[in-house]
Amino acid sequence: MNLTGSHILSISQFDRESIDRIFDVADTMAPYAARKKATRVLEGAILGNMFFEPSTRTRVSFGCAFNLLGGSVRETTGFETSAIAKGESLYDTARVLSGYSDVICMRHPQAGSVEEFAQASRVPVINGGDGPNEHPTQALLDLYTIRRELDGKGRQIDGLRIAMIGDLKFGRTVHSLAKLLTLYKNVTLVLVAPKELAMPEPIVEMLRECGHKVTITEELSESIKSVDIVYSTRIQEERFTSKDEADLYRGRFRLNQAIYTQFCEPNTVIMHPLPRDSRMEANELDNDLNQNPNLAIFRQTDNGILVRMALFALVLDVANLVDQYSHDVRWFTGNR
């Protein structure tokens, strides 16, 4: 897959070769993400960051990744601050804003909306999450994290054992990651969720059709005994008709250090797409895990910068020019 000028809308676009290329470029972004070097390769380029649904990490991560490559960012957040609130169509919005930008990142609460927007855009569009459908860049950074975590243990993604826990019905991050894992061999997945929040059947069938072993259960402790990765998700309250409905499932699958010690293998990696719900009634990943060296949730967020920098560099065709436009930084960069 040649990413130059391409929209990034779905995991289904990728094959293993293109993923390896993205990850190889992401590796080269490490000194820039760590502020050991700076580059101006995208000087003059503009990212249109359009987030019509609440976001912290994804929005700031996209903007930071673009800034680190030397580009500028213009943001629209929320419907109430956009012309869509006045009745403007996605088509018209896309035609206008793509004239102001060189690439656009978009998050929208409705499934398929980003693809609809991309059809009218004059520049590449990257899906930052479309409702309960997909979140392709999160899946890529998750897989990149899995690869790096397993590398340190002498393992590969082929043969991965992973437990996905929580809201698997509405959790677009697990939808995209599960689809991505169909490109690999001999993966074992344990899907832990209330039956009302189970992984959509088409995704389960897709996993089984490619030869993966899939177990569906509501039992947490037995499910995390023999896995490499525990991938926890929060209850997607915004997808329910009411908070009371979401509360029926909140806090059902809590993981703390005591449970981890009792049931997990010593090097089991803990992942979460964030935000983790730390309210007492939820607390899916307890704060007492914060000092556990296998808690990878903040390494995930750091890796998100690398992967998104790589995507920008590949989509805008500057991946081979980054070093050419680099220089040493002149400021104190802290402890990264």
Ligand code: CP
Contents of the next structure:
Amino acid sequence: MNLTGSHILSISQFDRESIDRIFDVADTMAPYAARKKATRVLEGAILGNMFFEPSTRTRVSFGCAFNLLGGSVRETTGFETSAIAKGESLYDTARVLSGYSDVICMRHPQAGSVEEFAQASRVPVINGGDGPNEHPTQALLDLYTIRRELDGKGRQIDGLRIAMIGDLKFGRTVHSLAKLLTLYKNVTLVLVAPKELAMPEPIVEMLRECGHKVTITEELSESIKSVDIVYSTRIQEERFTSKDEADLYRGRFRLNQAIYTQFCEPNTVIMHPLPRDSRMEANELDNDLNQNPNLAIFRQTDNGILVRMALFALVLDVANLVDQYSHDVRWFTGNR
Ligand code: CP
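Could I have the structure of this protein in the form predicted in complex with phosphoric acid mono(formamide)ester (CP), to go alongside the form predicted on its own above?
Full assembly next; the chain just shown is listed first.
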């Protein structure tokens, strides 16, 4: 599957071969992400980075990934700074901005909105999250992280055992990751959520149809006993009708060091797409896990740069030219 010029809208568009290709290219981006080398391969290219919902990781890492390849970034954040606030349609916005950009990344609160935008765009569009629907680049960086974490233990993604925990109804990251896991064999998934926030049934069916073992439960401690990955998620407060409604579910699936020590196998990897809700009442993924070497949340965020660089390089067809346009860096590069 050739990604040149393609929109990246859903995880469903990928096959295993294309995932392997993205991950192989991501591996080659490591010296650039670590500032051991720099490249100008996208010098002159412009990323339109349009985020109509709050974001730290996705927005900034898309921007940094593009900068690290030598390109420039123009951002729109929030509806209030966009002419959409004056009633302009997604169609018109896409026609205009695709005249200014070589590729566009977009986050929008409505499911399907990024696809609608892409249909009018004259340049590739990458989905940075469309409401509760999908977050395909997060799923790719999550799977890339899972592969790296398992690799150190001599394991592969085939045969993975994973617990997905929290708001599985509105959590777009788990929707995309679950769909991505249908490309692999013999995966065991434990889906831990209040029944009101359960994984959508079509995704559960998709997982079962491909032969995966799926358990649905509201009980945390048994669920995290025999898995390789504990993938925790935030209660997606912004998708609820009120904060009070979201409050009903906070703290239901708290993971801290004591719970980890009591119930998890040694070396169980802890993941979370972030942001984690660190307010006292959230009781989600406690700060006392920060010293646990199996906490992979910041390896995930670092890997996001590699995967997003790979996607830009493949979509803009420069993956084989990155080194040719490289040079040494001259500044202090820290201890990455
Ligand atoms: N994981 C993720 O999408 O984080 P942001 O909302 O900060 O982009």
